[in-house]
Amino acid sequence: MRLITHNMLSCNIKGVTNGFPLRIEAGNVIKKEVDFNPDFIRHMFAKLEWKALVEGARSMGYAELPEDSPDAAVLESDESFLKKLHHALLELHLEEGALVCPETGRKFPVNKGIPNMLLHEDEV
């Protein structure tokens, strides 16, 4: 599972009001090279929840992103920043681990890079 996916997932258990962001418990993280596309990264930037991305990246062992969200000028002028963001979003893969609901503590397993977000019958 990539961090770009993690940034869009939340806990949908009935009654949960604070289901985002899911905390990552990383078991196995691998790096898979992906072609760099700065236009795609610039486009995705506006859709990201920055704090969740930074926390997710750090939990996967990547601490190269700044704590605070950069302004739009950085996206146009700083290619090294775009490459760091590209690496975090697209090249880090959580192969084994879990996603944890911040409100209930419910763990959703990640196996072979696929998060299992299915709910139990009593959670629907």
The other form holds:
Amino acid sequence: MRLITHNMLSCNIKGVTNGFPLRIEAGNVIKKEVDFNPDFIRHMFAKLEWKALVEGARSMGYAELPEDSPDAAVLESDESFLKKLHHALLELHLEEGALVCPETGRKFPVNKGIPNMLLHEDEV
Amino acid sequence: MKATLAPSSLTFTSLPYSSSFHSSSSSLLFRCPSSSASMTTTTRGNVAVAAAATSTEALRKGIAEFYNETSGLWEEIWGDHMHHGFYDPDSSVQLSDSGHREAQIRMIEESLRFSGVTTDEEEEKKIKKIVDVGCGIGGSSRYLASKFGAESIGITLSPVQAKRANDLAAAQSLAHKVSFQVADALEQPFEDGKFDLVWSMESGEHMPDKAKFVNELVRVVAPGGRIIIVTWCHRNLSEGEKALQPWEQNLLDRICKTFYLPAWCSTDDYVHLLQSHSLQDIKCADWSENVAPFWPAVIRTALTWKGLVSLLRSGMKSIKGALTMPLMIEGYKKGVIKFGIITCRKPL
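Condition change, the form predicted alone to the form predicted in complex with the partner chain:
Whole complex next, starting from this chain.
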């Protein structure tokens, strides 16, 4: 699971109002190189939940992203920033671990890079 | 009329959806109840005893196991799109394998066109995030992500499918644009309003609670975004008709067993469900004539030497599924089964 996906996932157990972002328990993180495509990164930037991305990256061992979401202008001019964003979003893979609901502590397992978000009967 | 769900051999009575749907307190009758056992009655007086929590669990497990077992076989013979091809009506040309693959791509393009997504470039540029509900091994996701330069997230109940989908994405250098998760379409693990395009290509037929399914699609679509549902339905009921004929229901029940389908609904039912939300541009069409060559082609491939050997290797679920395919043809020929598309847009 990459952080670009983690940025979309939330816990939807019945009654939970604060299911995003999911905390990452990193068991096994691997790095897989992906071709750098600055336009794609710029395209994705507008809809990113920045804080979730920064926290998620830190949990996966990458602390190079700024705390605050930069201005859109930075996207145009600063290629090194774009590369850091690219690395965090696309090149870090959580192979084994868990995603944890911030409100209930419920753990959604991640095996072989695939999160299992199925709820149990008593959670719907 | 009973449908037996393997492997737990629970039985439940399949309800005639359409009859129950139009009454005001009808939504309960769609549900596989999530708490203790409850009794509901249909207008025809059938008593449906739902063994509650376990029947939804059993269906979910059955679907996952069915696709865990059959996906590899399907992919080997038909490729990575697990849906009908779109053909010109009355096309009598015997198509090659590649002709059918092209038809499957055409199904995607026709669906996009029907919904208005590909009307103009401006509309297309707006698509940044796509959710593929019931994604199979990710054929649609990869195609749509490539086409729109967007991110696509797919959800499936089958871990085998999710893994295969991710592997194919990596092999096609699309791993940065598409990802696949194990999740339930009725409980989607997303916040509200996240997706510019909500895509359900032949997965609606597996949803035991159509109202909840539509609620989820509407919840996760972004303002201005579109929902596209392409699905198997039964024919619309006529004015005053409360349910399908017993022989029609019987035919569908036999298909339900082997394909792990809960009770069917009609295209009209989907339209009514969408109308109950504030949505724009609700459109639907009957594409049954455009998919007619599909099942005969699937049966032909199953009957080849390669097909038969693969079936035998795959297991009982695949074999039973293959034996059920003539029933699909019968259903279409007799006008019981319809191939429908329903699309709409969420207002800004």
